[in-house]
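Single chain ahead, written as structure tokens, the form predicted alone.
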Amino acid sequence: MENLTTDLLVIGAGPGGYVAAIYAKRKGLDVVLVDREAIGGTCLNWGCIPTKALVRSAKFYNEILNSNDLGVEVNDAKIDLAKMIDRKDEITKKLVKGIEYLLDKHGVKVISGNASFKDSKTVEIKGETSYSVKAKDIIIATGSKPKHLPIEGIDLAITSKEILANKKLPKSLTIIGGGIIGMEFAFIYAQLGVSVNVVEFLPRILPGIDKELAMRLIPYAKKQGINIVTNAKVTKIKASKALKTVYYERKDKEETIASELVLEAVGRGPNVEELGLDNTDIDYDKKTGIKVNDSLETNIDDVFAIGDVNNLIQLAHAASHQAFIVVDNILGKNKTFSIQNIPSVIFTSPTIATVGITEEMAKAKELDYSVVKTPFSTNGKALILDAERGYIKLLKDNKTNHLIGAMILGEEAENLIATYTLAITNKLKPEEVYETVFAHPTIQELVHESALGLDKLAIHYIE
């Protein structure tokens, strides 16, 4: 076993923990990063990227689907999943490569083993060349995995992972779980002429997202073909012949449901094991994470944790964002993480996204709030991308005059989102956002249209 010293040592190489790595090198700094899967993460392996992938094709195919509308005719249109699939695949590798490439570029020092804590200050690298390694700093970035249900036949479902590999299509498909995973698939096969059905525990589909917003998308869904039940205890899972048969509690009542493939998507839970936490003081919970403070710092000085494995937020660019904050606190700055500032898009069809509080936390806070709703079929470009479909809700506080809500459904949804990401985070003003010119015909003129309907001076529709 080599002995290693660093400045930094960087747990997990996904998008929080390459990015921290980088972003230390860059800044000076002598930087460790180990992981025991592959560079770039869930995120870029099985994960964000190559879901979006599939969305992507599913999406082309059915606008192929509804050309006529648009005065193009095309014939004999047909679905090649494993095509997909491969086209997805090379997507990841070009993007692994390509980080890769800069970790050797900026010279971090990339390990591929099991990183575990001997102690607090301590970790051992186990992998072709094994390491112990003491640094000044350490960051755990190793993210998280996917929950299982505690029931029969759980093993004849699928994974997330999994189901990214599969290049066959199915006839028919049930999603235990109508979270944002189960969601996006659900989208993806229902597009892909698959039937779907989504059994969700909860009484609404997409908890912890504005409640209006998740009730609006249940109309497209059922459009789509999508069978959604809620209020449903999956109990266990049975397979006969070429189907599975999910069976689950409603109403006192039990119900089953038979398809080709189960997908369960029950949500993720923090990556913690085997790292040896045992042998250190870092306060953890194999369920909720490693705590840490506003500064993504563990009760042990210079251990931090950041993105799935603190369980604070669960996505992607939180962690990028989570990364920066930590380098430059480890560099002598005060930086703190804010939830409220971070946006999230649901890749549906149409597209959710939203960033800072929603009404329902407004109003759980007591704030004096003013909120208003805009139509997408209020504006040209929209009308153009047969995008008429969804609306932009807006909040601001009366007594500040912040913008302190943004929650989209519509076509660029996930674009439209950066505008009032940059307006919530540095407190603008409705008037500081309409005030900024926005070209025509866009859609991000809705962005404009929006901020005066909160100071009900809309111009194209009645607030």
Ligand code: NAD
The other form holds:
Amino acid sequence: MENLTTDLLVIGAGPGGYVAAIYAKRKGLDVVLVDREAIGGTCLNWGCIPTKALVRSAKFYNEILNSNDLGVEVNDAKIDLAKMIDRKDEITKKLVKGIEYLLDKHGVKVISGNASFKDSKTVEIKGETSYSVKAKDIIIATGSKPKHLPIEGIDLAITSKEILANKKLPKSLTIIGGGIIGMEFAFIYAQLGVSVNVVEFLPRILPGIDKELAMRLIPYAKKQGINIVTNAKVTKIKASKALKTVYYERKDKEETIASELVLEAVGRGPNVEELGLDNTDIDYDKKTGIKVNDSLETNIDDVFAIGDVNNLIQLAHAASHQAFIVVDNILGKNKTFSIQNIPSVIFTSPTIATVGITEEMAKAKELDYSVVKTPFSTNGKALILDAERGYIKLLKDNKTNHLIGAMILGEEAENLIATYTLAITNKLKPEEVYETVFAHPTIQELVHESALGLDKLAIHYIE
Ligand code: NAD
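Switch over from the form predicted alone to the form predicted in complex with ligand NAD, please.
Once more the chain from above appears, this time first in line as the rest of the complex follows.
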């Protein structure tokens, strides 16, 4: 076993860990980065990037099916799922190689192996070469893994990681869980012509998202052929010939759905088990992850936890943001993390994107607020893009006149949300947005128009 000492040890090379490693190295720290699987973590290898590659293929196929609307006739469009999967793998490979190159170029020492605490300040890494590492600071960024229901036959269901490798298009798919992962895969597979069912435990899909937005997605899901069953508690899965039958309880009755493939997407839990945390005094819980304060430090000085493993919010960009905060704090700053202005995007069709507070939250906080809804159909570029579906809901606080929340259902929502995030994070007022010039004809003009609408000045629609 080799002994190593370093300024900073980062455990986990996902969008939390690799960003922390590169940023810390660029700021002059000596950095060791360890991962037991792949550089890029879940996000690059089995999460955000691969799913969005499939979203692109599925959407493109759907556009071809509707190409007549744009005056283009295409006959015999066919799906080659294996090719889509290969393309997704190529994109992932390219991005992972890019990160590996950058880590190397910046002089981060990357070790492949399993890291486990021996005590609060010493970590052992077991790999081809084994190391005992002592570091002034340690960042735990080990991410999360799919949760599993403790029910009979759950092994018959596949995970979001496994479905990303599936090259054979099934005729039918049942998804357990109508959360973010469930709904994204529901749209991907439905757009590829698969008969999709979503079985959700709660009375509604997408529980973390503004209710109105989630409800407005349902007609689009139905039109796409997605069958959504809510208030349904899955109790078992059984195999019968080529099909798998999902049993669930709904209104005290047992109901079933049979399909070729079953996907389980019932949330993700923190990766804490193999970290040797019981050899330390680090405060953690197997279900809710490693506990951190506002500065993302654990109860042990100089040991931090970022990303899914601290369970504050399970989003790649939040993990990267937390990485910057922690490295800055290690270097003497006093930054804190707030989940308030973290944008969230769900790649359904149409796409959903949100930032800031929802109308439900504004009501619960008894805020004096104004809200305006701006339809995509009022925007020229939206019509050009054949994207008139959807709307933007924008909120301001009447006392401060600051923008406080934006919710979008519609095309380009993932890009539009960046402008709102900038405005809300910087506490802009509506007039500061509409006194900015937005290029024409663009979807971004909806941002301008929605800010005007909040002050009852909309030009292209009646508020
Ligand atoms: P989730 O928490 O979003 O949804 C899980 C769903 O499963 C919930 O709606 C829950 O009620 C339901 N469920 C739980 N038990 C059930 C049961 N017995 N029967 C039926 N339904 C049941 O979790 P997820 O969709 O697995 O995603 C995990 C995390 O990954 C999320 O926190 C999300 O933020 C993140 N993620 C983000 C993106 C993105 O930003 N685009 C994409 C994918 C995943």
